[in-house]
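One chain is shown next in structure tokens, namely the form predicted alone.
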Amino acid sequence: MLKMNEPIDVVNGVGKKYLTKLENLGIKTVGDFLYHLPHRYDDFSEFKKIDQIRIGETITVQGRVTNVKTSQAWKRRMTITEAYIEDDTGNIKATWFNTPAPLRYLREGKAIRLSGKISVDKKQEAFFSHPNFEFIPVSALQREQEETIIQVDDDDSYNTGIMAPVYHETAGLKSFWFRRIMKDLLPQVEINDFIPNDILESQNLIDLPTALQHIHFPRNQEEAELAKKRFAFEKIFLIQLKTLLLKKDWQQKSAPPIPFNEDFIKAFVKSLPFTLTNSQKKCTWQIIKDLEKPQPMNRLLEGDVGTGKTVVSAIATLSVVNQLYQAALLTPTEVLAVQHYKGLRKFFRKLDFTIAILTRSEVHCAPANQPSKKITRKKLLEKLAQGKIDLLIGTHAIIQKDVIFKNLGLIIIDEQHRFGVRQRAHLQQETLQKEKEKKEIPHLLSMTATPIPRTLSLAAFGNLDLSIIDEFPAGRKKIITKVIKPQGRVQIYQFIKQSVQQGRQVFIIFPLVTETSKISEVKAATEEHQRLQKEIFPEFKLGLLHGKMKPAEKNKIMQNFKNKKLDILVSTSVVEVGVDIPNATIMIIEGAERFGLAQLHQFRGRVGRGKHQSYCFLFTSDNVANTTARLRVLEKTNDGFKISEADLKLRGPGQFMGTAQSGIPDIAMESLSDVKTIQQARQEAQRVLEFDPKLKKLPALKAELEKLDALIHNE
């Protein structure tokens, strides 16, 4: 018997020119290969005689074959293969594209199984259009004649009439060979299950190797339902149990206790130029709580872009200052640091204490009260290691060994998904390592703009406590979105000449949907930046932003646009977070159907920051009726987590976060929208815990938490 931690290439069948392939899809071990579950199924459990065909419906037939013919469709560049099946009640036409491997093997006389749609060729005759196919034995077919029920030997078939899975495939990686490998590996893997039976009976879930039969091939949808209940419980359960480890560990650190000074911080809120909103006040009182406690904070502030989660996190870092602790504050890009190194000297400008800002080309240090002086970068650490500078502001700069804090009291990390587990976690193990004496950990504070549904923060941020700000300050005005088909550009563009005459300014964007189209990104933006220039907006000055700039250029550029040196700028998604100009008023979101909900708020974030009345248009392209309706929810709602639930309902977890934060398999990930499913795992995690604290009695379970680690990033 196979174990679930061999390597994938004991496996027969598999040979060196799949083991690259396999690697791509996260395949490693025979384990690996088991959890590669499907994500749907071809349902061809339906057998017919060839005379009750119906064209439109997917069925199996089986019969023999009586006629084979393979050509060339040169103009077409494709080989076309087609066979006559035949049965006791009438024949039907089998056609194949580029398929030459497998058909090799088609003879006349050969008895075969055929699953697939009925489809209409141009003389009105129905046909097989590139069916799924299997020999078969001939007494198969005799067996059939003398039945009235036609059924397929399930031990026999992997690719026709069953509920057929279909898997997320690679090149040269389909789902028959998958299936057909799957079909011969089942039976040869010792599976041991990890959750303990008392779980499994109390959950009313089936064990793991009937699960993983029942999922890579059930006889009916009945099966398959409670293959993906065991795997939805299975991925949340261990979700669970590592974010309730996470959290009991991070409650026998310690870290230093900040007083709250009362006056000075009323002081300083009487100060600002506007008065905090109920939830900014409610969300500043659970940090400032959570400061005095000799354990360190772990707290994922969420709030709305525009809501103020920076001046909550300045009361933060104002009580940690005043108790002579340094903070630290942690941003994903360049251009967000020195916005907030800024941003934050403006509120502490009547107060005397040391602000920094450490990037890779932004070296600057020097009290909110007088004007901020650049500085070497060996002279900055001098005085940070001395306690000289009070707050660090940076990116991932910061996150170097030569970096040393003197009293690191508080992180803050703004947008806190950009962040790896290591990184998030490097300033604190470097304190706890220089601080060997007093063994106190930061307190650590992380903010995000992403409204997350109750279910996601349930089931993904559980060893966090959650501050949400969900109220926008007052007299804030309502971004008035559109939905704009591309008929409608021009009417937009003149608009938009309107409003830059009147002084506004405007975003166009070309957003970014995977990293691999980073290259294609820019260049779209290049030539939509130029035709712009030339034959839209000639007597306006335009900008170009994009990810391949140097940081410095990219400050500039934005500089500019601060500045009102340019009218527009055409950005690639590299403004998704926090730049803040409040001058800008109107935000063109180019391909807005290609993206999910929630991004497409966040970029319309970018907007509605000033005075004026600001706008969104989202300009779809040609033939994309059915998603103009799922673009309409952002002109009904500017509410971000009215906007998030709705993302989740429409796309799925797995989308909804992000393919950087997978992992989790898709069966697992639709469960996430299930509270029930969800507090269930938590209370059974918790029942775990109890019994065996650090799961020495249940080694298995255990080793799959280890394995998890790999996948998962936890906060």
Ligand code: ADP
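Numbering follows the first chain given and starts at 1. A quick note: this is a predicted structure, and the numbers were derived from the prediction, not measured. For clarity, a rigid core is taken as the largest C-alpha set superposing within 1.5 Å between two forms. Compared with the form predicted together with adenosine-5'-diphosphate (ADP):
- With the core held fixed, the Cα of Phe127 is displaced between these two forms by 2 Å or more.
- After superposing the rigid core, the Cα of Gly116 is displaced by 2 Å or more between these two forms.
- Leu532 shows a C-alpha shift below 2 Å between these two forms [criterion: core-superposed Cα displacement of 2 Å].
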The other form holds:
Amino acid sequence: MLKMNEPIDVVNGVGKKYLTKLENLGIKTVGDFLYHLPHRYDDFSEFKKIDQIRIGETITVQGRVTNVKTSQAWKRRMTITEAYIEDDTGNIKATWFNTPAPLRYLREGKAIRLSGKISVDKKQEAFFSHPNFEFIPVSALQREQEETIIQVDDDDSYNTGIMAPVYHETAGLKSFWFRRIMKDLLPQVEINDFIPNDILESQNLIDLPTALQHIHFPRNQEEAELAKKRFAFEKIFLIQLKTLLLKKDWQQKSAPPIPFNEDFIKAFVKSLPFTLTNSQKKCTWQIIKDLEKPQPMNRLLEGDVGTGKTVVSAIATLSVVNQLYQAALLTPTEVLAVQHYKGLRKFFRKLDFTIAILTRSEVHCAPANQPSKKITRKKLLEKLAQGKIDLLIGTHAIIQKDVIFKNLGLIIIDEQHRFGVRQRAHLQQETLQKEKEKKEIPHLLSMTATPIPRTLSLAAFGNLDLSIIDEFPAGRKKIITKVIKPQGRVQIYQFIKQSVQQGRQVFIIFPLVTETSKISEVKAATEEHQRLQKEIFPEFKLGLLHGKMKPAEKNKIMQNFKNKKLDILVSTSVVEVGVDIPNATIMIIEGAERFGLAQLHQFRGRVGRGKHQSYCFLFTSDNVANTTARLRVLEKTNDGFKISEADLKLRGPGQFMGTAQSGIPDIAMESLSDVKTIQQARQEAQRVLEFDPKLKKLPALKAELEKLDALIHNE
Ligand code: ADP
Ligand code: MG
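Could you switch over to the form predicted together with adenosine-5'-diphosphate (ADP), since the one displayed so far is the form predicted alone?
Expanding to the full complex; the earlier chain stays at the top.
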């Protein structure tokens, strides 16, 4: 018997030339190979006699081979093999291109089984185009009765007559190949389930050996479903275990308790130009309570764009700084760091504590009640180490090795969803390192404007406590949103002209679709900027902002826009993140149909921040009815949670967290929309840890968890 952790090259048929290809798919061991799960099936389980065949159906027939013919196709080097298959009711032609190797054994008189879709040729005759095939013993055909088809060697077939698994392929590794190896390999491996039996029983799940058999070679739809259910549960269960362990781990560490200085905080809140919403108050209070504890806070503050998360984090900062601890505010972009630096200095302008910003191009430091001053990075680091800086704001430039705080009490991560798992893990490790040196670790507050559906946040951020701001500051007007088809553009351009003449400003966004399209996105935005400036809005000042610009350049343009030196800002998705320009009241999103609702909602959040009525126009480049229907959800509601729930139903969970982002594999992703699985997995995980907190009695489970860790850290 083979073991799951043996290297894959011990398997028959996996020669040297396959190893790199397999590695590209993340397959190094026998276990990895078995866990290369199919993402769908070709259902060939319906058998028919040849005279019953209908064009267009996907079926299996078996019979004798007659008339084999191999010829050179019109294109050189392409061979075509043609043969007729005959059963006791009739015959049918089959053709194969680029003759697959095992077809060499195709001879007249042999018995064969074909599975595939029935096409129709130029003469209007039904035929099999490139069907799957397997040779079968001739004796099997002889035993066949008139009406009943004997499905011979059923357990040996992997390519025809079954629900054939379809795998993610990479050059040179076809599903066909996977099926063959998998079929051979499965019975040779010693498979032990790492999920305890009682959990399998209480959750009605099949065990691992059965699940692997069923997921690769299900005999019917039910078996496939049972297997999927098991694998989805398994992954979510592991993730829950991991997050619960992380949470416990975190709670066992110590952090500086920050007593609540009621008078001081109240005075600050009073000094604000607005009153806090109830949601803001509630969240602030939850944070204050966390900070009072001698264990580090680990809280996620979730609130739609514009709900006012910054001021909540400012109050937390204030509490910490007032106790003479330092605070750090981490942002995903430089633009956002600069905005926070300015905004927070304004909030704190009557106070004398020192705020600094550190990014690649911006290094400033000054007490909040004095004008901001440029300093050198070196000087800043000195001050920081001496504890002379109370709040440091910056991009991940502030979590580098040489950035040493004297006594960091609070880390705030803004727009945390923009940081990858790895960056977050890195941050945590950094903190742990600090812990080794000093024993106490800082409190951690993460903020996100992506209203992740409750189930998802439980699944992905189960180790965090959650605070939700679910109301907007009073007086905020609803953003009027309209889906605009190509023929509607002219009218909108007209509307923009009027608005700009009245002093408003406009965003026109060409958002990023994938990382690889970054260059074409820049090109599109650049060209469109020129076109709009020349042909549509010659009388206005248009700015261009894109990801290929240097941070300093970007800042300058954002500042020009903020200071109204620009009327219209044409931009790639770089403005997505938390920028605050209250006078910008129109948001145009080009190619809106390519985006998830939640993402569009994020873009839209850039407007609607001031006292004027704001608009969002979703430009679509086609007239397809159902894309428009999908986008209309945004016309109807401004509620981020409703939108993300709708999006979850329409597009699945992937967009809230890519696989890479969360470390959650495809198959589990699907079931993330299923609240029940998540809750049950969490309960079971809790139960396991209650009885066996260190998983001492469950070494297999423990090993599996460690594998998951490795997966996430190596992503
Ligand atoms: P986000 O949650 O998107 O980070 P911000 O913190 O940037 O939102 O707040 C958006 C705007 O709303 C800011 O200009 C902020 O000063 C303002 N704001 C925050 N809270 C309130 C409130 N309670 N009443 C009125 N305006 C508020
Ligand atoms: Mg913000």
